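Encoded as structure tokens, the following chain is the form predicted on its own, with no partner shown.
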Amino acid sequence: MTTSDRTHLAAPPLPPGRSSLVVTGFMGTGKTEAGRRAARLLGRPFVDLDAVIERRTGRSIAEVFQQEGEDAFRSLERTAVADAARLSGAVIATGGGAPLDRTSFARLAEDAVVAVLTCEEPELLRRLRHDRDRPLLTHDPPGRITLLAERADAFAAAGGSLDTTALDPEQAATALVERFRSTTSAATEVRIAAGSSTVVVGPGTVAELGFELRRAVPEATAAAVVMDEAVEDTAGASVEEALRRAGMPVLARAVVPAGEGAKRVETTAGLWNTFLACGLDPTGVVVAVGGGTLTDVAGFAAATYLRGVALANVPTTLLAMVDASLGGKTGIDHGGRKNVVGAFHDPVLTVADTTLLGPLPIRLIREGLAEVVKAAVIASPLLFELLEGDARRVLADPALLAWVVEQAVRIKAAYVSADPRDRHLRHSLNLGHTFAHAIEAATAYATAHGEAVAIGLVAAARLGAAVGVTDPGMAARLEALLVRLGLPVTVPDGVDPAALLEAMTADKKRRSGRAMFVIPAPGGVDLVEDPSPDEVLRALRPEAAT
């Protein structure tokens, strides 16, 4: 395979989410411990950027300084700061020198609350007098305190100060939380722009659906609700109540059978008939409530009825929240192929209420997390590392899961905004999917989509390593993470390799008749066109390769 067979797609900037709390300041002021405790009080993830650098290099900060020098460390620190700037809603503790690079620190501080911890010099010397793990203190601790004066301007420009001289870590954390809450909204939801759409993410947001819809479509007069039969008595009923509370008449409720079998032209025609019978006109809104299959078929019905009426999505599965309900792709299956008939039809509003995930079987949560892992690989290295460290807690902690949804939605929204009609950059979102679609087809859809994506992600990393683009260790890291999340990473036994190749040949994601694969690459992904059948099979089943 030659370089000309590859195209690099860089990850785009991400839209804002909830504000982060950034804790910085001179060494010894208590950034790490106060930041960690503040994160616990706020129910937010905690990121210690010095620990990130140590994890990435496999060495202590002192060893990095000793072996490579301060300039090399500052380069690693800039990368860590840039990666942290792609997160939202976290508590982030930086190294004491991070504000010196004002350009990178300004990106981290944008939309964040920054607290610069300070401490009076005598107390600082007392705290540091026995500390020999800090490289800048190794030879002359009192003399190195002069760095504090040298950095004074950078710290002053970074944000407001918090004196920790007389505070223990818990008191400092409490002061940080009070400052953060006094500066930011107490709302747990976040509004994210995805092209022409608005996505509202957070617990309990369905209750405000009607009012959000009136804000998004002031001219809307009535709604027709299309719901998956699996949520008719739960999310479906909540949606109807929320619409009525906002004074939005519900003209009809259509219940669609669960499963991929509903994505047929007959289902779509049935929805058209329902819309006609209830008198839905161009001022009406179709509200789709369910998983990705439901939002696909209901969205397609909305796109084609009266040449297009407004659509609002209320995804009820994790996979739908982070992927299927966002971006305007709608469609049905035909001729034995998935989504071969469809249209782009952007929802005016998507409400991702994370409390709807509570009753779901754990298998459906795991499926959605495969798409979250994909999003992290293509656009957020620190999200990927946080998932590696907290994989099991994501499955058990609703607050952490809601935060993960926020990150994944921001990533999907960035690609949708940059490439609304999937012409180029948005192809990045297909990482692992050419493999996944082939696995689904070759197993007659006995393998669920999220599970197939998990297998496809590992295969894509192997293919990327084989062509010299992807870090050789990425496939093993992905495999370990996905296994901890309870997802499969190998092709099911008994699947015919020829059937896999045939399915990939038929995949709709082809360009000029050539199969297209997405592989992880530094700063984004590479598109690889037409790798050899042997390369593809070796990526999927390395143990069976000849």
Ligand SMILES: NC(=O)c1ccc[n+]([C@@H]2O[C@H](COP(=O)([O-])OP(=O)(O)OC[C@H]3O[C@@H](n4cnc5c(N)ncnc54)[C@H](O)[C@@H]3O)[C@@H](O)[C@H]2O)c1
Given for the second form:
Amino acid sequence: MTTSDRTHLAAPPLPPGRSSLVVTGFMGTGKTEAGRRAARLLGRPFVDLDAVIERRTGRSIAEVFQQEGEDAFRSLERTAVADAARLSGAVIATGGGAPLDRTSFARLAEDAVVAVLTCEEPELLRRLRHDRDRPLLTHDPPGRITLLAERADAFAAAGGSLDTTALDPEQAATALVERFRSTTSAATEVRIAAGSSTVVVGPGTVAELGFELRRAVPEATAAAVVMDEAVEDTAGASVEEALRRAGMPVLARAVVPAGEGAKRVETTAGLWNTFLACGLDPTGVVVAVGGGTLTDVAGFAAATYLRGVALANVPTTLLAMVDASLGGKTGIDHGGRKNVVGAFHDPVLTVADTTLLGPLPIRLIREGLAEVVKAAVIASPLLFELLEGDARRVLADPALLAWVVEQAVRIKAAYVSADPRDRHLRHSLNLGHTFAHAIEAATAYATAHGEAVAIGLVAAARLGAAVGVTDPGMAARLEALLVRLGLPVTVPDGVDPAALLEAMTADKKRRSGRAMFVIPAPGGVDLVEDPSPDEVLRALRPEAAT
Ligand SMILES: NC(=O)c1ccc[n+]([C@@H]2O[C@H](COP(=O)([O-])OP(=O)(O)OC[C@H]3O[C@@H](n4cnc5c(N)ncnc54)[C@H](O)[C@@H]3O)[C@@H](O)[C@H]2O)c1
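Return the structure block for the form predicted together with this ligand; the form predicted on its own was the one displayed.
In what comes next, the whole complex appears, and the chain from above leads the way.
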């Protein structure tokens, strides 16, 4: 394969989410300990950027300084700060030198509350006296910290200060939390812009659906609710109640059978009939409540009825929250092919209430997480590292899962905003999917989509490493993370390689003769066109390679 077969797609900027709390200050002021405790009190993930650099380099900060010098360390620090600026709603402790690079620090501070921890010099000397791991202090005369004065301007410019001289770490954390809460809203919900539509994410947000809808479509007069039968008594009932509370008449409720089989023309026609019978007119809104199957078919009915009426999505699966309910793709299966008939129809509003995931079988949570991992690989290295560190907790802790959903929604929203009609940049979201579609087809859909994506992600990283683009360690890291999330990473036994290639060839024919693979690349992805069948098979089944 030649380099001309590849196109780089850089990850776009991400839309704002909830504010992060950034804790900075001179060494010895207690940033890490106070930050960690503040994160616990706030129930937010904690990121220590010095620890990030140590993990990424496999060395201590002192060793990096000694072996590569300060400039090399600052470059690593700039990257870590830029990666942290792509997270929302986290608590981030930076190294003491991070504010010196005012441009990179300003990006981190932009949507954040910044607290600069300070400490009087004698107390600082006391705290640092036994610390031999501070390379920048080794040349100071006894009893002096010369850097303190040198850095004073940069710290003053970084944000409001918090004097920790007389505070223990818990007191400092409490003060940080008070400052954060006095500057930011206490709401757990977050509004994210996705192209022309708004996504409201957070626990309990479905209760606000009616008011949100009134805000998004002030001219709306009534709604028709379409729901998956599995959520009729739960999310469906909550949606109807929320509409009633906002004084929005519900003209009809249509209950659609669960499962992919509902994505067909007969279901769509049934919905058109319901809309006609209840008198839904162009001022009406279709509210779709369910997983990706439901939002696809209800969205398609809304896109085509009266040449398009407004659509609001209330996703009830993780996959639908982070993927299917955002981005305007609606459609049905037809003639034995998935999603072959459809239309772009952007929802005016998506309400992703993470408490609705409560009754979802764990298998479907895992499947949705495959798409979250994909989003992290293409657009957020630190989200990926957080998932690596906390994989099991993501499965067990609803608050952490809600935070992860917020990050994944911001990533999908960024791609949708930058490329609303899936012409170029949005192809990045197909990472792992060319492999996944072949695995699904070759196993006659016995392998679920999210599971196939997990296998496909590892294969994409292997293909990327084989062409010299993807970090050679990425495939192993992906394997380890996906296994911890309970997802498969190898093609199921008994799947014939020829069947996989045949599925890819059929797919290729449908795409004007081009087979497009997405591989992880620094800062985004590369598109690779038409790799050889050997390379593709080696990526899928390295153990079978000759
Ligand atoms: N439009 C897009 O951009 C897009 C993107 C990705 C996937 N999709 C489509 O999404 C579909 C898959 O979506 P999915 O994975 O959400 O599957 P799904 O909608 O079929 O839901 C999976 C199962 O979970 C049940 N369910 C839904 N919510 C539940 C809840 N809260 N509690 C308990 N059970 C619940 C459903 O009844 C169903 O049995 C596919 O058809 C795929 O083509 C579309």
